[in-house]
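A single chain, nothing else alongside it, follows as structure tokens in the form predicted on its own.
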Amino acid sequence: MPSAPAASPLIVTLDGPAGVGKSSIASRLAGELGIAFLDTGAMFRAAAYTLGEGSWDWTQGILQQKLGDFEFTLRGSGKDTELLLNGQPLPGDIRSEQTGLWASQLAVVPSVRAYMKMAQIFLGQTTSLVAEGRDMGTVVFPGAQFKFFLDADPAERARRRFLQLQAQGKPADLDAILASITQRDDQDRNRSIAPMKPAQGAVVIDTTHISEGEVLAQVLGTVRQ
């Protein structure tokens, strides 16, 4: 008697502009759900950190040949999932708000973005996975069996990053951090190449004025129905 097909990995998406708190709520989620919880903006962050300022310039070839070298793998689950760039964890530089922008500025360049949505296909075939970043849901996994978009007022998202800084002992300019998220929003939503905006059949949630655990009862109450 022939043996029953192996299940598809289950994948969870979760896009949402800079500060909405996509990162805190999918890996919590993903612990909720007991998989691993892919950080795609740690991704591009990671390439940006590692090749450096100017490098969204460089020829495509050069690119190409670069982003060659780059092999991101995961290990374990939940908020203990490690993302891994050549066998080794990301440095905490990469979570700087300078990187940020230069990981934007790397986001539209067609090499990128291809060699990137190949590593997250990769690894979403591989395991069970919750994914967030800007263009899961509508560009990198389409049939992802569920689908979230949450968004919340940019002042607001300037705060939350502000106080987190705050709590980590980081210097913390609330003035700039709004000036940055605004302006990777307007990167992100009008930019040529997969623009960040809601996957058909997503649900969106604005989280504003709710709380972390608000939003992540919300959207554990759906994968669970």
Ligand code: DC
The other form holds:
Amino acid sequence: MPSAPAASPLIVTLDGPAGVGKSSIASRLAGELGIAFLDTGAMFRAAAYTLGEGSWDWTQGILQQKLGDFEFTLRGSGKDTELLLNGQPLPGDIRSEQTGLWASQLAVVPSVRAYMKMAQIFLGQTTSLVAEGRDMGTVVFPGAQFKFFLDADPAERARRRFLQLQAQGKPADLDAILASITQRDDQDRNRSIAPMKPAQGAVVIDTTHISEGEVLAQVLGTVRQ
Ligand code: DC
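Would you mind generating the form predicted together with the ligand now that we have the form predicted on its own?
All chains and molecules follow, beginning with the one already shown.
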């Protein structure tokens, strides 16, 4: 008797601008659902960090060749999900505002976007995911079962990032954070390939005045319905 076809992986997409809290919600949501989460911003950050500042000026051919040496894999699930680059944890410093800006600049390069899209689709072919980024629902996983777009005022996003850095005992300058967030918003929204925007059919949640717990409850409520 032929065996039943394997169920396709569950894909939940979570897109939105810098500092809106996507990674935190994605990891908690993945924990509730018992699946992995994919932080695609970390993939762009790791590439920018590894290739070095100014890599977006390189020719498409050289970039393509360098990216060919990158292999991203996922291990574990929920908040314990680990994203590995060539079998190793991602470099530690990728979370800085500076690396975020480099990543945003690298992310406009067509060969980089094509490579990342391919790598992300590949991961989602075998693994159920909460995939968070800028173009998860629009470009990478247009057929995802659930799509969300989180947004918040830039000033509130800068404030959250400021508090997070302070809590970690790291230097934090609110004005500089706001300037960096605003620059990235502009770059990520206005690029010609895969600009950041809500996917068709995505549930849009303005998180400016609600807590992370409330956002999670809203997202979970929709997925479990
Ligand atoms: O989510 P993040 O702040 O870590 O992302 C860093 C940058 O990477 C972001 O400013 C733009 C780019 N990025 C992207 O272009 N597409 C994605 N799916 C995720 C991130």
